[in-house]
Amino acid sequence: MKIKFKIRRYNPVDTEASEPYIQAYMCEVPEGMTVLEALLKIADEQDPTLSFRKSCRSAICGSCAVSINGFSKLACNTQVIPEFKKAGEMLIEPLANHTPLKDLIVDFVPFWRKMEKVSPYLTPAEGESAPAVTPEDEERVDRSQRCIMCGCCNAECNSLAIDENFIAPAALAKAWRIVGDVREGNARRRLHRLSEEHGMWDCVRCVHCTQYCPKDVAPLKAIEELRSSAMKEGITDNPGAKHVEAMRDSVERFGRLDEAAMTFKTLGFLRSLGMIPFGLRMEKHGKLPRPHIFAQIEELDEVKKIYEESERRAKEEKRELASRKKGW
């Protein structure tokens, strides 16, 4: 089966074509051929100047991550024919949210710098013996350990697309691997740093990082675990945590979300005044939530029981973890 591959090319040192452009190649594709095998075939038989990264060919190293028909995937474990039948074309581009260096090769320096920011190594507390790791402890961080640093999650991240300083899902998943480890002695300090601007609270929960991760790392789940851990540690002096507290308070008091009141609880009165122009634009498009005159639901006691049980379990879990870390 002959299939046309449209590949986004880019060579900054080429004075005649220094801007990105699409180049098409016809390639004979047998059943089972992967995108990486097709790229190798094109480079071997048609155009040796075509540049792309590759290594293990087994979905282990993460080197061959590219955008295939608009979505980040590993070229080595994406078969051409099923992909072509699904999308109707084969468009291969460099990963989004990464600066192209040449053709499909992108600059990974910012990726590694973000990874360095979370100090991806355990730092046991001084003078304390590390607790034994149980299967349950290992299961908590298991998904984050599967990351192969391919960059697919960062490429699909909407927050990173608008803020290059956002720490991004790959580094946050690695951060949970460390913070969630019972042997880590500086989890609270790490959570403080991750709660700062451009940190974990800047995630907009678009779920793309989890949807397009080729190794089922589920970065969004790791981000949620980090946020939950920070809240349990009382690290709430930031808009993200205050928003969660406002949501929790609203549901506990009324059994429902009072969105009109949440802005004031999240931003404070003065900062909320600055949101008036935005509120007017929302009102113009019918998107402004109305305050509840009679906010409380009828079965509020049931909601309160859920909160009480949740708090009891949280305290029990915290006591158990503290006991284990002390070696009791």
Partner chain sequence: MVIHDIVIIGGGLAGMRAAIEASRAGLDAAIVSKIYPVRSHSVAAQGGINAALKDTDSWENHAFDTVKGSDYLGDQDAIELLCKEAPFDIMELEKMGAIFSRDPEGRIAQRPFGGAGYPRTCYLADRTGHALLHVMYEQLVKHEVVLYDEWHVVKVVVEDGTARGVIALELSTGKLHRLHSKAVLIATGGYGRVFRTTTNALSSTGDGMGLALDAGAELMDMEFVQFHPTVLKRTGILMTEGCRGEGGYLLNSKGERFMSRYAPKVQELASRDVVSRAEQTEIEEGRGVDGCVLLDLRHLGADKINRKLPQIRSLAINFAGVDPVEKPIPVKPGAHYSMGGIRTDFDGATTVPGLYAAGECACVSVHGANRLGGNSLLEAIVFGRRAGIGVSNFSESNGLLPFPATALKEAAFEVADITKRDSGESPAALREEMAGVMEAHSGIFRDRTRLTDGLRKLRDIRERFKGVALTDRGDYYNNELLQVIELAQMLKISEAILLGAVEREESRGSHFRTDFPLRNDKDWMKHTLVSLKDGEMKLGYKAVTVTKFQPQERKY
Given for the second form:
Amino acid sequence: MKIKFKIRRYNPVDTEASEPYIQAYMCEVPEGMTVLEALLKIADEQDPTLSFRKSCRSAICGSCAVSINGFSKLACNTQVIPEFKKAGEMLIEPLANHTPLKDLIVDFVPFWRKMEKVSPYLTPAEGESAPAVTPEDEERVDRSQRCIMCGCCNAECNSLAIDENFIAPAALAKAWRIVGDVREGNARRRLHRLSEEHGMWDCVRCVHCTQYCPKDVAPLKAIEELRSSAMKEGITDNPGAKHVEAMRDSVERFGRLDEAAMTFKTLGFLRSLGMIPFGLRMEKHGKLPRPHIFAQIEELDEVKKIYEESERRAKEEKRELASRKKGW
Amino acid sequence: MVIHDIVIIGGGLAGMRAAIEASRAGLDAAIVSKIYPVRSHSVAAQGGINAALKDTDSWENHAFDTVKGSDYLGDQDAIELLCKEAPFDIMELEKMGAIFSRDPEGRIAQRPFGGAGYPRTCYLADRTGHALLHVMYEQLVKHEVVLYDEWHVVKVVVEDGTARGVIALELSTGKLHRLHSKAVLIATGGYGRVFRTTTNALSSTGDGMGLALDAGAELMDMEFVQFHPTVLKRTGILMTEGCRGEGGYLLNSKGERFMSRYAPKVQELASRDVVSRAEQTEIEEGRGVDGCVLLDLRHLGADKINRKLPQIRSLAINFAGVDPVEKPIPVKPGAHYSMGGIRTDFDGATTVPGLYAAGECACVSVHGANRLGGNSLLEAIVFGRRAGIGVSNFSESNGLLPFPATALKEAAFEVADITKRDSGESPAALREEMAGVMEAHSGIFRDRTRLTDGLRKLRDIRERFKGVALTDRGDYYNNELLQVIELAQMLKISEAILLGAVEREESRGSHFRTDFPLRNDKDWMKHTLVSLKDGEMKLGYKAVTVTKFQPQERKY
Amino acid sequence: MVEVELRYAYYPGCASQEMTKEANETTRLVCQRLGIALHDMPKANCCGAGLLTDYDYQLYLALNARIFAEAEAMEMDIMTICSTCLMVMSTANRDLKADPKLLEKTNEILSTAGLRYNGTINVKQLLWVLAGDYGLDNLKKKVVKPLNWIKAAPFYGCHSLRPSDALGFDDPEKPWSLDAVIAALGGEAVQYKGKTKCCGFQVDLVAPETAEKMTAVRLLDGKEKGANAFVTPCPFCHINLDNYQGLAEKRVSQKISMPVFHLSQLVGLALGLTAEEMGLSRHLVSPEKILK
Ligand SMILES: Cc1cc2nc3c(=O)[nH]c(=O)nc-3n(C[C@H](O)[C@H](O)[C@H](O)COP(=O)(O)OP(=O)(O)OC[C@H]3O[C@@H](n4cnc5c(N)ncnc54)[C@H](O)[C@@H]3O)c2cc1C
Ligand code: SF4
Ligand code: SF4
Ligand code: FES
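Output the form predicted in complex with the partner chain next; the form predicted on its own has already been displayed.
The complete assembly is shown below, putting the previous chain first.
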């Protein structure tokens, strides 16, 4: 099948064409051919100036992530024909949310800097011997350690698109790989750092990272794990955790997002008048009006029992883990 | 010019492991890597890493299996070291942060592997190499090792017989840089790409072996190339041995389970070299299917395939467009691993003072004529560590010698010589031709005629290579220029493989001569050495070290 | 053709019971007109809006299982009109259905309240009911006032599309359902990049700058492609796109003035219901100027 590849070209030092443009190539594609193979074929047979990253060609080294018809994918595990049939075209561009350097090659330095920022290495408790790792311990961090650092998640991250300082999903998945490791000795300190501005609470839960991760890492799940670990450690002195706490209380008391909804609504109302600082200040001082005009749900005591039992279990788990860590 | 105590070429498992050791010794080590470290091909290793951990196993058993696997060409003192130190390194990896898969008791689980008399392969699901490489990268960040990533080393600089540093091309600018150091360590991995069908990455072009030859070091046992029997045709992606382990069949175009003719007892489960040779025979005698044989898993049923071989199913679907539940997978043998490499001692030292090597590019030799699965990750870790210590000791006891003034100019001249040519053959086409020649003439079946024909064709390509010209005239991420630089090294490696193979008139391990189908211990218990003298390759030999295990017939 | 009566356990979600009341009220009206029976769930608690997942995963599962248990007792699938509720419930449901051990553990917690969930419920959204169970052809037949005046930017938002392995109805890369409903109502769907992206709702309070910029980018994107209105199946998206449009405008110093409809309002208008009945006066950005 002959398919037209539209590839975004870019070479800022080219004096004749220093702006990005789309170049089309016709390429004969047999059944099963991947986008990476097609790119290699185009580079070999038609245009050796075409630049892109690649290495393992088996979806494990993380080199070849590009945007294919508008979504971030590994070129090496995307088959051309089904993709073309679905999208109706074959448009290949550099990853979004990353600065293009040449053709499909983007600047990965910010990606690595974000990784480094979460201190991506185990720091076991000083002077103690390592605890035995159980199959459950392994499972807890298993998904996060499948990451191949391809950048698809960051490229799709809606929060990163707006705030380039956002730590972003790939580094957060890595952070959970370490924080979630039973042998880690500085989980608390790490969670504190992750709770800072541009940290884990700035994720808008758009689920793009989880959807587009080619290795099923589910970064959003890692973010949820980190957040709930922080909450359990009592690291709640930030708007993100406060928001969750308000929700937790509201559902326990009313079965609904009532009080919090009111907080919300009032805050929201003030915000729409451009009075956010005022509203936040009132919130801090607990002076915000909290009318309970909301009907409670029926059989609210069921909810209370569920809370009691869940929290009892959570406490038990925490105690167990702590005693295991002490026992090292 | 930048100055470091040690320059390490390559950020794979071996290179990073060495860098960490140097950093622990308080030295300033820098890694120069043509791809970012976590992209290195160590990442693709699936199966696992061997170590005798259990009371009922012993390092001696591990050593015996390795010696036997090597078809008695491995140096037994080196193998003893490898196997003795393996358990320590596994524990070290866990301390660094790796979590090996557990058995129900919470101990490190171990699986059986081909050629091993005991289940001693530790693993992380089917992503062992990936997990280890990423843990090593974490340690690299922790130790704040200086990294020059996407820098391609084009030359190891040697003056008066000692290594002085390297010259590297920075891909993002096209500039050549000098890196001056007391010692250099090469850890550039395998050369699978000299063959057309290979399980190796696009970046596995064996650069370091070529660099070492140029620097005056010796290559050893280059004729030994491991072919894996089940790889996907177009992409060369590996279909693990587990497919056959779970009961998969190999069929020819007539639908016959042809292995019954080659290995009536174990059929598909015969050793890698036997199966590869059988497949090749079927294909060459016209019973192949479009250059392949068929790996049939259908009779296992969707359920078993999903449970035991999920990764294989998705690889086959994503990379060959075949769902093994419905259709057999076309497979063929493909180049997988290079037993040979840069000759080193146990501490990674080559024959050139100040030049070290470790990992797949090196040859200590622990794999001899055939490597066992699970032993090469181990080699990268054990000898990566040892070479890290070796190179650290060297740079502690030796000062910084001057960097030759003309080295940069010479390298720049060589690059300019390529970029300035107005017209000539395309490097891509020449690369394809070379890979085809190697596959046809230096593959699974070898004989004097095939090999010498291959050598002739290769030398012809080498001549024509002097006239290749680039289409890409930019100096900024110029992939075509890199290809030419890589091709220059691959041509040297190919020649070394062919030369060694022509002369070795016996069949041993992966090296099978139809004109000399038997192993010949009387004449060939020796390693092949290749060196470069005045631009010509010279062969030499060195006796194999035998300690505990006298050669026996290799039967499984 | 045999008319199958459609009936659902109706879960409006917290937001549309208070802040975006009009979404709930118009959904009821519209479903009545279409003959879709909505049965109230008087016991149903909040799904957690994603926030409880950040607190305690097991608690989140148990609270959602409680909702499912009520629907199971009613012998009906759930229909919601909130994409976030849809995503939150579907994700819990996926996890519970996929892992019998997890379901058992969750049921142990539920049992303290005398409840049990057997894993038999499906969760849907009004959009899916219209485009799927009810059917576009049937919908077309009910249209009395085709929306030939609208050039609507379909705003799917995040949670009606992703994670697709839990939701499974539409294609997150090439979503069609909202486009198709707009077309069935006689309107025109405008194509723009942001239609599958995020409104920013989750960080309105946590990172307002990010949220406001995000909202602005989405609205401007649709506007540039010629939309005269936005339509969304989700009340949270509506809050950001409409209520906070003023803040978004301020943040990017640009006037946007883009009316935003709830899906149910658009359907109602096409069925011949009035602007008052559709509660349009509750919107901060008035759609009056484009209404016909
Ligand atoms: C598909 C597959 C599966 C395998 N499975 C197993 C297994 O289960 N068990 C096992 O023990 N072994 C396995 N192996 C073998 C094993 O993975 C390798 O031998 C080992 O990982 C090699 O590590 P390395 O550090 O030597 O090289 P690599 O990991 O290949 O690293 C090479 C490094 O050198 C750099 N480099 C190369 N050239 C240059 C240059 N010119 N300038 C700068 N940098 C350069 C690269 O950037 C890279 O960082 C497998 C191999 C393959 C291909
Ligand atoms: S869910 Fe959060 S981290 Fe993931 S892509 Fe969306 S905003 Fe980014
Ligand atoms: S989490 Fe997934 S998408 Fe993100 S970098 Fe890792 S592998 Fe890639
Ligand atoms: S080339 Fe390695 S992930 Fe695609």
